[in-house]
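One chain comes next, on its own, written as structure tokens: the form predicted alone.
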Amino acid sequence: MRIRAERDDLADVLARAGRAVGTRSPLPILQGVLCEVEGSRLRVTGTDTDITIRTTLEVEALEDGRTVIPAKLAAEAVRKLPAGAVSMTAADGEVEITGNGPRFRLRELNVDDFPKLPEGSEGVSLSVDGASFTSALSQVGVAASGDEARPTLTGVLFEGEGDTMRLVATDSYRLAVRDMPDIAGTEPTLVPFRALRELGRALGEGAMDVVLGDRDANFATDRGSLSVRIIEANFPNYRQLLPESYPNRLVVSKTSLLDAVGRASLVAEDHIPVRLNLHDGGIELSVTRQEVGEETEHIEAEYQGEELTIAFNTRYLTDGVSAVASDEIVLETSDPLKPGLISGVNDEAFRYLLMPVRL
């Protein structure tokens, strides 16, 4: 195998491919991504067996082949030469990279060991504006859970509501759902979300096709593809936790919101909530911590309902108050032990419900 290209371009298509592989595989084939010419094309496969992506590239190709090769060294290696075109050769067990002067040789791994993965999925096929997409995914992921030891908090439910496709997270302390219009036909689907944020990473923002199957979820544009096995559990069920309204409804900005809680996090730690009084005329804000102090403030808002304190963790407040698209935030309560729903003002495709600290 023999190539020349870019090295800005090569350096991108390695890197994304890498963002797949497993830093702490015990596999080495593993720590490697395959390199595959045919014609003026350049195909790099980088997986971990669960999450796989592969990304293309036109290249000058001199000679056709196959090898794998480290993907953080690899990638790293390419990005340090001189601007310019690389060219890239796998021989005798070696690929030696070059461009304008410096050399790298490093050691070709046993291609034959390179796990056989199969192409694409089969399943619901959806097609979705990348950009919006992987901008829905962020809103909700923020209440994936990162705890491994309970993998079916860790995904993104993909569900059909009409002609809807939503979007589903949690992590039991918080509920975050994102709906999507005109995108209707979704089978219940839990998709690690581990996989999810890499797709704008990986893929770009350009026209996705999304196809979810059985065992696995593939996406794809014209950069490359992502497929990813999905998680094979029953999702909670989150519909009984939206009740239908609240009586008590608080508009904010949302800048004066995040600032405010900001401040007040510099006293707080995890485990210390900030308070929210709720009142005619706005909020009064306060966190209290023993052995260091205390920060209060005022916060200017339209309230209707019954003056009461609700109290949040400071960060799981700041990750839902920030998801919301909306310069101005809806906070609706009942009272100080159920969840507060937080929305944008006009705009209910995104929904956060948080569960409040006792006090």
Given for the second form:
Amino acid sequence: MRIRAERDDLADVLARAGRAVGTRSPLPILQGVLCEVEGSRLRVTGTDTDITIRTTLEVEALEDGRTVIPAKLAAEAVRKLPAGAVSMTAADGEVEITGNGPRFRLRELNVDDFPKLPEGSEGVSLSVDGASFTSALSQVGVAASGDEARPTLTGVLFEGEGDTMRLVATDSYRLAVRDMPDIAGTEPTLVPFRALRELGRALGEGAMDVVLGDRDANFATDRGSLSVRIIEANFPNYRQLLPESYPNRLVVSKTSLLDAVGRASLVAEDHIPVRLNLHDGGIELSVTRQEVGEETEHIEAEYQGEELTIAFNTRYLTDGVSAVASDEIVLETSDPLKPGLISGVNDEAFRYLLMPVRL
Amino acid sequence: MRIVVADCTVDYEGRLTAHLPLATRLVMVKADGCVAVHADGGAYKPLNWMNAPNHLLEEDGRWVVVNPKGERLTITFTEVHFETAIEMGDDPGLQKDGVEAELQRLLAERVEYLGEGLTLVRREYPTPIGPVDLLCRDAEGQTVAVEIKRRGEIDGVEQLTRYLEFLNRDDRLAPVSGLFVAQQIKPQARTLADDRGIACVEVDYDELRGIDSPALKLF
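So the form predicted alone is up there; where is the form predicted in complex with the partner chain?
Whole complex next, starting from this chain.
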């Protein structure tokens, strides 16, 4: 295998495919990326066997072939070469990477050890705008759990709801729902958020084809593809958690609320809740930490309903408010011990249900 | 069990060679023939050992333990401080820890927590290789064997698989499906369970005990 390419382009395809490479894989071969040259196309594949990222680049191909090179080292080596043309040659168990003087000779990994990976998947096929899709995923992703011991909660549910695609995530303390209108529905499919989080950086934000299969989900743009094993488990029945209506409704500036919660967080840290007294004219926000002190402030807001004091985990509250796209936030409540619903004014596409903390 | 406390050196020859210089050590010869040499520290591993089957040859001031693979452990005694032998009898095995036993009790009282329509047949249902924690029937009347662990690891799935193999030989019960229950189930254990058609359920011990946490949950 022998190619020549622009440094920045080659570094980019290696780094993006390398995002699927785990740092703690027990199999040495999975520390590498597979580079395949055929015709004038270089295809780079990185995988941890659950997530696979493939990237492609038009190159000056001097000799077809295949090799597996250490993912992180090769990407960094190319990136640190002087700008301009870079050549990569695999022969006799080594890969030589050179460009304008410096020369790396890296040990190849055994190409025959690289796992045989399925090419794409069959299933429901959707076309989405990459930018709005990744933005929607990041809105719901804040509510996905990072606890691998409960895999069901580490995923984002893709679900058809009439002419709308619905994305849902929950870690059992909060639940985020994002509707994407005018995208055909699909059978409920649970896709790991740790893969979805990579979509923007790995594939860019152009037009994206999404295929949701029985075992895998596949996402592809003109910059490459990402496939991931779906989570085969039943997502919690979240619909019953979303009430039709709430008796109390607060409308407040997103910036004012975020700034205030940010100040309260200085005192609260993660485990102390912020207390919101909701009443006509606004919010009395307060936080008290016995060994440190307290912070209190008033936030102007419109409020309709009975006076109510409710407390939330500061990080979860910040996550939800930050995820709303509008400048004004709606916080709907019914009871200090029942979940509050955060959304944007005139924006029903995104809802964030947040469980309060008992005072 | 034979117990010797002595100043000794120990030499191992086999896959490699290893030498323990002169020091005071505890040497144990267990009823099954296993020989272990311990230092006065650490609760887990002997400094050197020879599993059964082996042959222990006692010479003057020296024991030579040889196994069928030709590996050799030589213990050379310079001074014996203490020696005794005691008949210990059969070991009853490891008792379930408190949390696991309590989980079993709590879940037996409300098996519906594990799945809608599930009813209890009996706790500790006997099989030829030991009792399965709970034997239940699902809403369709099918038998479900439930294994409960504090931490859901691969060993637990293997254990349930063995129970299922025996239970499914009983025409009165078959087909018997498996349900693996733990506070937390490791991804590898879940993968193995999925592969074997065993369902997994994670349970919240505090919730089962009715202990309130200030952090409320949606479900």
